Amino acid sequence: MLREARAFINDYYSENQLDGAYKRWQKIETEIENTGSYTHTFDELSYGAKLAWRNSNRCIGRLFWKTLKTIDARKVASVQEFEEALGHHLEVAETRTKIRSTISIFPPIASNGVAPFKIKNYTLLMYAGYSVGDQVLGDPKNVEFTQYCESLGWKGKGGNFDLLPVVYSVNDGPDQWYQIPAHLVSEVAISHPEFDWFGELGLRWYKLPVISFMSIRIGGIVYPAAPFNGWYMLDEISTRNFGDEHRYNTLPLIADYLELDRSSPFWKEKALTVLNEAVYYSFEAAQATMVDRHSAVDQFMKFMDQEEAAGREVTGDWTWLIPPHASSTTAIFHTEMKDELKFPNFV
């Protein structure tokens, strides 16, 4: 702790050109040395967070990352503090339908190994997926965790886009459940500007990708509970979430409204083509945040560029950054870079 407290305390007073650096960490040292922990001020956590993000190996967005906005949580001690204070992240990081990345920070690990908070989503929002016969309605990668939910006594409606509830833990103790309210939740439906009948899929997805099962390391001190978001790449709900075979795999009825011949070796890219552009153009229709994948590599190279004109060295994971489409027609498919973790980060 004391080692990542004086690392992440120097360059918090250097990147933001600031005195008094060796007086703050001789403070921290001290309060180290008679608790075994320190307290971050807010403008230490709020840069923290913003430093986690820019060290996030698998994000591509990081061109944004001094534009985080941090929730400080620290002091919600209760479940109905908790609770209303998920809810709040999504008002805050939704404003008049753009999206603001935003992370809300809880309690610190205790002295004794205790999470105050803990989120077990790998996301605050996410469908159901159901188990029935051999098939599955809803998303098939969250059948396991939906049966979870119903053995804490949550039930849902068996259809395609349930939102299952946030399930968390408070010191350590039971898993319990809570499910947001669907006021606060706000879901895109998925059309085509030139085939009507894409409609009749019923296919819809929520604007907010608030990953909310990693902890956040700032400067030695871990808040295992501190959701954040940024806002969707397009192949991310396209290509993936409603592409992949192991999930919603809409490719071959797509193919079949289009009449492709399955028997062709590009069947499947024609359909995803189509339905990248129904979810491109359903996302932009209601005015909500989200970058095609042209865009986000570029975006990524212009903060390779300000990070090296830093003098630093950005490190990242490729399988991650290559988009899943037409990866090798964007410049990031041929930039190598390193895989290693700093830190702050998120863990």
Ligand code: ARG
Contents of the next structure:
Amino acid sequence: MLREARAFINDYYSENQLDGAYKRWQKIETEIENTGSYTHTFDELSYGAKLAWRNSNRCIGRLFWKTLKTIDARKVASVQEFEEALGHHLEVAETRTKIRSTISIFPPIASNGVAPFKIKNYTLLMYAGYSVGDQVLGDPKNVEFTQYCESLGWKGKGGNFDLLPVVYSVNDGPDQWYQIPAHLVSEVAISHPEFDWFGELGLRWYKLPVISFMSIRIGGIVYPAAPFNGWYMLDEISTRNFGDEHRYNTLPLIADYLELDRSSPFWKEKALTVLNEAVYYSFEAAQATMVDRHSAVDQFMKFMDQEEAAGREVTGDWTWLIPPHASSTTAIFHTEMKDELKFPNFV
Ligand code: ARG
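Next block: the form predicted in complex with the named molecule, after the form predicted on its own:
Time for the whole complex; same chain goes first.
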């Protein structure tokens, strides 16, 4: 902790051109020696969260790292406060139509190693998946998690787009769940600007991707509950969530509506393009924040330039950064980078 705290404090002070790093460091050192840990100021916490984003090797949206908004939820102690804080996050992250990248940081791991709060969901918002015979209703990715929610007493409507509850523990105790009130979740129904039949597929998706299973580690301190959101890149919803065979697997259906010849090796690409158009234009019509793959890559390349100008080497996980569709038409495909873990980060 001493080593990581020191490195973080140095970065925080030097990048922000602040005086007094050594004085602050001495205070932290004494605090760690006396208590085994130390407390971040709000500004340290907030800058640490930004650095964790900047160091997120799998994220293509890092150009905007400085705009991250931190909600300090370190004082949250009760179940009621915790659940309210989750709702508050969703409200704050989406102001009218524009999504703001936001993180809520709950209390750190205690000195005895206990996590005051821990969220088990991959993301705060997810759709249930039910296996019915040899078929799956809803999101196949979440079948197991849905069964787990049911074992905790949650019951879904049995539809294709039922929002799952948030499953979490308090002080490493038994898991409990909280259903986020529907009025706090905005979703977009998917239709296509040219093909009227597209709406018949009944597809929809929520606007906010809020990753919630990761801890954030800043200056040696681990905050086990730290849900954070950005906005969607088109491909995440269209190409992957709707297109993957082991997810909503909509390509064969779309191909049938389009009357594509499925013996041709190109039917998937054709269906995929129509699916991408549908998601993109539906989000646009709903004025929901979303970025297409080409703009996202342009932004990432700008981020790389910016970092290089600041004398920092950008690390990244190429396999995650390249868009899953038409990847070689984007510059990132032709870029090499190291996948090295730097702190602060999400773990
Ligand atoms: N790919 C995940 C999903 O479809 C979300 C991951 C985070 N995405 C983001 N744009 N911040 O739910």
